[in-house]
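The chain below stands alone and is given in structure tokens; this is the form predicted alone.
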Amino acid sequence: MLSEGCAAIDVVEKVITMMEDDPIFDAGTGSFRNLNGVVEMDAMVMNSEENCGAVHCIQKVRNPIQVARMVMEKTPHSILTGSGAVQFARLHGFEEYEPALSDVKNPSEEIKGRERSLRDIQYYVEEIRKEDHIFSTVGVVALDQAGRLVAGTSTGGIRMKMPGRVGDSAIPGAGTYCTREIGLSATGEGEKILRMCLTYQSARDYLNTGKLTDSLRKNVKRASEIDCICGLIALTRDGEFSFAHNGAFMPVYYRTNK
């Protein structure tokens, strides 16, 4: 697409769509379930010009990341999240879609028939943390013909999470972050990469610095101080691509002009 002249934020949607529809990731279809047994999902989009749009805790539609685009383009806001943002998504035709279909990550009897209080959802959740060490959020940067740079980002959220919870990913800064000059999108621990800021940072160092791979690099490295599992892809306005991660793998594709 963009070897025949797309712009970077037709790709970015496209290339997470195409990942939302794959029930092997932790977007769209293949969302985790929340401790009430029902999808939220969380997706961004943000350009060079650092306008962004984002869904926060979606339910019943097929892709995020196209709500968000909407939300950028059709919208004054940034963010709309839960009953807002579905009935914005409804306003502008995308139908009603049940993610985690298949229940292959959501077996139904991890659900059914436990009685939670609030007292020991905390204790629950951090069980659950204590288990997961694959995070399977979907990010893209693409960089195209015009110069303009977009990141994108969509999550199903972690496993059995609480209901309404907002991680990092639909976060300017946090989990997506996109400037003139780069595009990040992360995956990981939402609430740590949260409180970090880690695109936002890593992009900050480089442009301080000037050191792509070396900015990334530090700002995991950070990341593993505070005991947090994530990993970054990033690419700058020249065409310079870089990843780092702290975690067991993260596949990465990337693709070039040459």
Ligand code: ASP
Contents of the next structure:
Amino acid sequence: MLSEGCAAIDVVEKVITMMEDDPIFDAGTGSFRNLNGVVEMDAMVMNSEENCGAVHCIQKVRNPIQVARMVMEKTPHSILTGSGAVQFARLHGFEEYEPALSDVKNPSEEIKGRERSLRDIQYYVEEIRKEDHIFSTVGVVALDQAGRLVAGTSTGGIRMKMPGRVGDSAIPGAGTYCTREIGLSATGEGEKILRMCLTYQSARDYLNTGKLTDSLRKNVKRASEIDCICGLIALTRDGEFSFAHNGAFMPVYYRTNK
Ligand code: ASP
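Starting from the form predicted alone shown above, please give the structure in the form predicted together with this ligand.
Everything in the complex follows now, all chains and molecules, and the chain you saw is the first one.
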């Protein structure tokens, strides 16, 4: 698409849509369910004009990234949440769709039979998370022939999250960030990533030093210091690409005109 002259925003939307439609990822179809057994998704796009659109806790749509783009392009707002995001999606023709996979256990079933005080549930969830450490949010950054950068991220959040929980992915400067010079997307433990302003800080360090990989590594190291498992991808206006992560794995794909 890029070699044919398509806009970066179209490429980011298309590639994230493909990953949302692939049940292997925790985004769109196949997203983790929350403690009530419901899928609530966060998605965001941001461009080099520093415009962004995001949805938080959106339910029952197939492609949250497409709704996020519409928030950016068709509203004066940056973020729509919950029922408002769903209402906006329906108004723009997004049909009702169930992203939860039927063969994935509903957490409320897993918890059944246990004493269901809030404290027990929290303990149980923390125990699961210790073993878990699986993050499969998706992110894309693209640079088009006109020099426009766009970054996007889409997620079902973390496994067994509390209803209404919002992670880093669709918070500007936390899980997604884009300026004229650099676009970034992050994955990992959302609570810690958003407290660290991970993508914003990585962008600042790159702007101050001009060293892309060093800036990403420095911020991933900062994350390690607070036991935050995370990863970052980044692309600059000059077409320089890099990534860094401290988790067990983070699949990354990139392609240039060379
Ligand atoms: N960062 C995401 C969140 O906390 C999870 C992930 O990266 O898989 O919602």
